[in-house]
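First, one chain by itself in structure tokens, the form predicted on its own.
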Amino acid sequence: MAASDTAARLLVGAPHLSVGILTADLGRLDDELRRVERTGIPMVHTDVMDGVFCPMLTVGTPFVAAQRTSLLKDVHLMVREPLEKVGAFVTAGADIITFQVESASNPHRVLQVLGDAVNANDPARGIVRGVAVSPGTPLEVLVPLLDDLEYVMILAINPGWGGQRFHPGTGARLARVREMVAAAGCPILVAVDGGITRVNIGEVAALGPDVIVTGSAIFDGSSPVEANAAYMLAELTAGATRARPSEG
């Protein structure tokens, strides 16, 4: 299966949930992940910062491959010059990896490596290629890209700083990136992650994005995962429900 072909398998089931594993019990991390895989959400998805392209300091390829779970693996780079750092993760089995537009010298060479790696998980299958764009970042940067990656991610808070609200201009952003993706007629799935909680997931599913990214709200220990994904699934169905009158 190309990685085309995942991102279009993805998209007929959209709207997603991709679960931060970060925020999990990390000492527990096998049971975490089938706690997760009990859910019917299909992507775990991991923060790797370098204390270098922004301020926090997280982890690296030993952590991704140290994920044993049927789930993908979403791998979100915010990395100083992430070219020579995406075959590693390649390696440590991602299934999707999206690096920070802002973070590349060439953004267009790192989709062209990932366009030809081999899936380490399952070689019929590429890896997903994504783009990330940060809320100050003019969203015209992903024009020249848009042919060569199947996932866009609309970041609604500064990468590598705790306790930032959902930017409220992430709205007009996504349906910008929307648009966008409809004049490039590609397969290309419109993510949004930062800030994503219990109270505002349906009103950011009902901005219609394919994937929302979350974390604390799914590990917040205060309820089993179980329950925390059920109500947040229920959530964002309910908001794309909302969504779709204005989409016809």
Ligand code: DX5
Second form
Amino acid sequence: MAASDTAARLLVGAPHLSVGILTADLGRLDDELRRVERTGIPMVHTDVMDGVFCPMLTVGTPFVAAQRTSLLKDVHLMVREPLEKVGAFVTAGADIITFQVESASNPHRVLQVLGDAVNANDPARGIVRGVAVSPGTPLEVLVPLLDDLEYVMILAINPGWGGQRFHPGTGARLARVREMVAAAGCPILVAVDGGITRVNIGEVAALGPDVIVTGSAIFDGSSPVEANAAYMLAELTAGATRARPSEG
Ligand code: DX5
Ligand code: ZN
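Complement to the form predicted on its own: the form predicted together with this ligand:
So here's everything in the complex, that chain up top.
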């Protein structure tokens, strides 16, 4: 099953949540991953920041490798010049690798390298290739890349700074990406990442993304993960029904 098959399977069951793991209790990583697995959520999202492309420094390949899970490892690279770094994340077991288009001097080359990569979890699966765009980046940068990727992630905040509000133009950007993907005729998943909480997930789901990334709404340090996940999944489903009434 090639990477595009993995993406196609995710498309069939869309929309999905991808759970940001960095706000989990990392001292009990295995337990936290088991709790997410039991919710039926298919993806775990790791935010890799190098402190150079963006001011925060987070985790790297050892942390991705330490995740012993059946969840799809959705790795979001916010690092300068990812070309030399993506191989190590493939080896660490990433299933989906999304890099910031702003971070690569040659994003097409990064996608080519990922297109030849073998998935360390299952050689038949390949790597789902993603590009992420920050709120201030013109979407036209995606046009020459669409034939070489399976995943586009629209950031609703600027990566690396906390406490930001969900960018109000995200809905229009999502609609524009949908048009571009339809014109390209490629099975590309469209995700939204950043600033998605209990309060706004319903309206974000109603915008019609295939994947919504959310971390602190699941691992909030007070309510049980299972309860948070159940709430977010219910809101996701309700919002998606508004976005896709025919499939409701
Ligand atoms: C922002 C990251 C997001 C974000 C998600 O730079 O890419 O993945 O941290 O986490 P929450 O849902 O906690 O904002
Ligand atoms: Zn992210």
